[in-house]
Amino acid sequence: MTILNKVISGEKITPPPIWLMRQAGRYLPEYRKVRSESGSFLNLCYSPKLASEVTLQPIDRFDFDAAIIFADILLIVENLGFNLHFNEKKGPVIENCLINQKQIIKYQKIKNSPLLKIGETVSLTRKKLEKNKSLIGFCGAPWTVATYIINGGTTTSYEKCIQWAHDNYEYFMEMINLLVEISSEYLIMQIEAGADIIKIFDTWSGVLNENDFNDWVIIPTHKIVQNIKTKYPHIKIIGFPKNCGYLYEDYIKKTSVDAVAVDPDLDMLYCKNTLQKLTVIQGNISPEVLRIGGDTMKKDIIKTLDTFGDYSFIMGLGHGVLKDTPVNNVLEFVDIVRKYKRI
């Protein structure tokens, strides 16, 4: 059992593991230099061989107890029939998006579809990642993932999002459900090409109210948790609605996801009195204490390791490696880590 399947499963292990969402990025030169020969962000995406080199990178730098598979959360939105590319500057544009009309939903199952290319680059990298380092699997929880499909790509317009889902009630609660199915199918796949750990991201769920986060949260993870758990009931899932504050506990109790992320806005004492009784913790140093590292992010971390050290946690951060973050940075973080010795 890797070091990360024995602290989700409870084992209290100092230091704790560490792993960084984004951990293979824009910060480190040679991802740079792969991203720069691949052609364009989705051909490196879909090349098993180059997106297993990316995965790899931290691991061969930094040394971290995971690596999580290169992908994007938006490749799925193909499998349902939507045109995805990416703009250097706007990041991820759906073509054919929901904002102003409703297209026919056309599911494709991943046997069929470019994403078989990522269950190659889970295969290829589990063959070359040692065996007490996890590897990490995930995909983007429907409802972060139908904002996209909505809006056309990123937004800040939520409002406008979740006012078109409720206009469009049954047409939005079929795309959900789809993307429930298909969410399950494709972890289910990374998990038998060797992800060990599965994650989902919900990046935008903390724009909901508390009726909507149970329909369209809470109630969708539980169903792709009880898919894979059927199947697979040994396989861990970490789980991560950000910002959603005090509704991290619901999430937690009903969801049955084994761990979750907590992001930099929730208070440590909240995460430990309450969320870490309930559950693994994974976080939450600000990426941005890490880009600006020195005494200020030892502190920090210190202050993190000292608060959730009564129980078993994952160390990182409560969301991803800012692109102009210093790699010396990192390898300080995780030399504090692992020098760490709680008193």
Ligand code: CP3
Second form
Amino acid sequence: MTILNKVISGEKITPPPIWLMRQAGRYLPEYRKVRSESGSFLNLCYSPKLASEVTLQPIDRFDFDAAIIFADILLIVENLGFNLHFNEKKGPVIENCLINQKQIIKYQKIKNSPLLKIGETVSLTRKKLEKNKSLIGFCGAPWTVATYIINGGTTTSYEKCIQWAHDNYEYFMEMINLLVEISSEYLIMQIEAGADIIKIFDTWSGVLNENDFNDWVIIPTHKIVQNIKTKYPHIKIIGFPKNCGYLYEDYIKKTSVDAVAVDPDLDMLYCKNTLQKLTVIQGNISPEVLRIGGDTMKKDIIKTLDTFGDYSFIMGLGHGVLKDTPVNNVLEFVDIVRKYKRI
Ligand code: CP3
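What would the structure be for the form predicted in complex with the named molecule, rather than the form predicted alone?
To see the whole picture, the full complex is given below, headed by that same chain.
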């Protein structure tokens, strides 16, 4: 069993395993090289050899305990008939913003689509990755992916998005249900190609009230978890309902995920006294603190390890590595964690 799987199964390991969200990315010169040769971010995602190479770059450099497949949560929108591209300045752009004009949703099975390339990246990477390291497959949670589809890219007003979802409820729920189906299919494909842990990213879950959170975050996520566990009960699933505050408790109890990633805004003692009693947590150094480095980072790491070390814990960030993070800070981060001893 990999170290990460042991911890998610409830084993306490000191020092804890480490991996970071966006550990492969623009802060690494070797990533920037492959990325510029690939022509575009999407080309890179759909080139299994190159995507596998960048997936492994942070493992070679920092010896993290897990690799996360290099891809993006938004690739899947093309299977529902929406065109996606990435703009250097604006980030993701989905043509046909639904707020302006509704579009009939199509449904293209994973097995007939370019997403099969991601499966090839998974199997190529699994062959090269050490046996005791995990390979994390992932998807975006339906609500978060839907916000990009509704708005045609990163949303500037979530209120508008939520209002649109209520005003077009039937259409919206059809989209959420299709996202549940296709995401489950996609994750099962990644598992069959060699992913041994799954992470579900719900970056925008924190903008919803309790009712919408239940209907659009908890219920769809629970369905995805059930679809996976019915087929592969041993596969561990990490949920990331970012910024949802005290709703983390409901999320843990009702979705049946095996672990949650927590964001840096969450109170540490709440995480320790409440969430760690319910599940395994991963977190939650702020990406800004990693970028600053030095004593600020060291203090935060030690405090985090002291606080969460009584239970099984995964060390990481509350969100993705920022692109101007010095590589040396990441080296130091890993070094501090690996040298940590519990008194
Ligand atoms: O974590 C990893 O190392 C694995 C790969 C990964 C990427 N995106 C690569 C990426 C993962 C797991 C994601 C998830 C993702 N993508 C999320 C959920 C997590 C989060 O960050 O909140 C979201 C919301 C997206 C959508 C997305 N992708 C946005 C908004 C952007 C533009 C902003 C940015 O950082 O550039 C992307 C682009 C993206 N996804 C990049 C990478 C490495 C940068 C693209 C580049 O190299 O040009």
